[in-house]
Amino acid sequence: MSLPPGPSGPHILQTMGWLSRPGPYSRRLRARYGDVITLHVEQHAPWVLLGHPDHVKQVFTGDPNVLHAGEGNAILKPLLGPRSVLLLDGKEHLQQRKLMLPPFHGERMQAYGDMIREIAREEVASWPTGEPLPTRLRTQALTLEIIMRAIFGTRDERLRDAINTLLEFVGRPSSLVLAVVGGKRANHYVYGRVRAEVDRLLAELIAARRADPELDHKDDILSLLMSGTDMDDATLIDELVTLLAAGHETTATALAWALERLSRHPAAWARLREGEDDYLDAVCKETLRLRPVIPAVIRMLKAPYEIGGYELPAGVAVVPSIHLVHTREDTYPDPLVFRPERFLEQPAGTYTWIPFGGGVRRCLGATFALFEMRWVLRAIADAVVDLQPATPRSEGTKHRSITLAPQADGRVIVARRTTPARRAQPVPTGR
């Protein structure tokens, strides 16, 4: 058994070169070393990083009692909890993701598109004129209006703020940097401070739904899924953090490089208002190519593993990179340029086009995040005749917790309007 090759560098410099540009440091490394790397990012086990279509199948496709999704997912373990679905692995995993899917499938979440249409109309009227508005601080109130009635059905202020207080405590660099580099030990003890509150809000939540006569002719995320299983309060409380942070965080981080993007394409942005539906999208499907809001998807191997020409070992990391998939010549003519059109042109592939994963651990999610994204974006070229950029440069990126957010949160000038304007509501920071 060998690794592929690699860089040779210190632990830590190949730890940094990943955490603070995963994309140009990645395309680095395929130059060098091709479609097959091992890379040095985590103490406990090498990762070897994939960036050829076949191979991303094979992982996608193989058996997930070798290929352990939720144990690569360990990281956000102090953050999720344990009864997560995303830590869970072989039957466990499969069990709970069927309790899981009916509400983001079908009639349901169709039902979901008049309030989100609503609430983006409200925002998107709030919105300043001529002067640089950071929009991921937007969409990122946007989003979490927008979870927090698909979930509970309902405005509840303080499960509101303890949720941003636990948001923004992720966000920050030094979170990250905690989570990849701190002992299990002050990992739980630093991110059970800050759940507290939440799991003590989520816990009166979930009581009061229980005695609520009415429960079983609620529709909203939490009731179906209180009505339709029988998780106990623990492993209810863990998945609506789930939600509440995969499905909010990434929803607004994607919306806010739609944005970044259509402000620098004038062409795309002007086609985009004539409100054709299959270049919405496009749209969506080009941004999340080019500007994936997680830069790779990781399974722990539990036995030895031929890919790519390599026997790996046991105890190794397989890591298929969303963006050298995205980013490959003969799958995309240049890579780099945002050009919405080529999906009109080709669709999306399986195995090429993997912004929420794939295989039976494809993000629960990731139908009700382009379904959120296209309703929320059309509210916005409704409203909105003229978007610019803010700076002349091209947004880099930034960590934020796991996701990759534009550096300077996606600013842009809303030039004109067409909805009247009113009174913005402040940007949730939490506390």
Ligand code: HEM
Second form
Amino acid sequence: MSLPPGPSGPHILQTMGWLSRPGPYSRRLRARYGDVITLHVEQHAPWVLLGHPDHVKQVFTGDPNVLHAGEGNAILKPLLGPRSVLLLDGKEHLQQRKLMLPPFHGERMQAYGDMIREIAREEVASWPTGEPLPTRLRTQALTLEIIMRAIFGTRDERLRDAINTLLEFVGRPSSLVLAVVGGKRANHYVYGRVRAEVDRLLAELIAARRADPELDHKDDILSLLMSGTDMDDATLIDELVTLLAAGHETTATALAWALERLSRHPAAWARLREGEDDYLDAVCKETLRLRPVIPAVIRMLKAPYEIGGYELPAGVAVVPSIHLVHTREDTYPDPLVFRPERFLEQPAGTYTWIPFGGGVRRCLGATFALFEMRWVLRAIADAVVDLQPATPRSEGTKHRSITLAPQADGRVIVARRTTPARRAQPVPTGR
Ligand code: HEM
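Next, give the form predicted together with protoporphyrin IX containing FE, keeping in mind that what was shown is the form predicted on its own.
To see the whole picture, the full complex is given below, headed by that same chain.
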């Protein structure tokens, strides 16, 4: 068995290439080695990056007992805790995922629409006009508020402060380096300390909710998980931290990228403001295509596996590259150009548009995230009349924990409407 071709340089250089600019780096590797590439990232099993939709389909529809995603996410264990759905595999994962899915069902999302719109309108009303605004910081505040209210069902300031401290730590570049090269012990020690206060306050919240006679009538996701399943407190806490970690920064970053892209594409911004729902949806999809907030997903092989003409040994990681799949000329002509119209002309394909991964591991919060993006962008488009970039050139990417964020935090200059905004249009269900 031999691994597919890939760079032969020192592993540390490959790690730096991946961590610093995964998009351009992996495109260069594709130009040189093709659609199946071996990459060596420090402290990890060899990665086999996959950039062809056929290979991605094979992995996403493959046997979850052979393709372990939970093990591939092990780097997140100190942060998420051992019971997190993101870290489980096989039967245990499917059971836990089944318990968590119902509250995220598409039809349920409408329940959060009014609340999200209201939070977004309040947030946008506080944006300064005529000066550079680092949108990622603002969208982070926004998505945290949404998670606090829609998922945790609380407005507890102490919890918000403790979460902010945790997220601030997780977002530091040094924390990513610690996670990648630091080893298990160091990570468990550090994250254990950083999570302690959040855990304490979540335990308090769960105890209060258990004692609440109105529990069965509440529609936040924590209450639904409590009334609909028999998860114990420790599991509930790990899953809440998982939903927070998986859903907060990702959606905030996607929104910041949408604003960064729109500020440089006035025609797209003007069309978005006309209020057409299909176009709003296309803007969200095109943003997630061109600037996927997570560049790749990982599956650890538990048995030998044939893919792309290679016989891979157990122990290797197969890694569908979201970025490579999204920048294929044959699927997306002029792939580096931001053009939302392409999603009006052709629907997003299951294996060609994969910002949320796929198969039995597909993002649990994908529907929630897309609704949230649409509601928030609609509220922004209703309130902001002019959107200009605050830096001369398109922003590059920077790694923040697991996400790829705009280098200058999606810096734009806004002008708000002075007359009251017309009532934001409801965003329909659907894609
Ligand atoms: C734009 C926003 C988001 C993006 C781009 C995103 C992306 C992803 C990706 C790529 C995965 C891994 C899928 C795989 O391995 O195939 C994932 C998993 C997951 N996401 Fe998201 N996500 C987003 C928002 C959310 C939200 C809002 C939540 C919940 C509130 C959430 C909860 C989860 C969970 C629980 C998993 C683990 C699923 C499993 O292992 O079965 N995500 N997400």
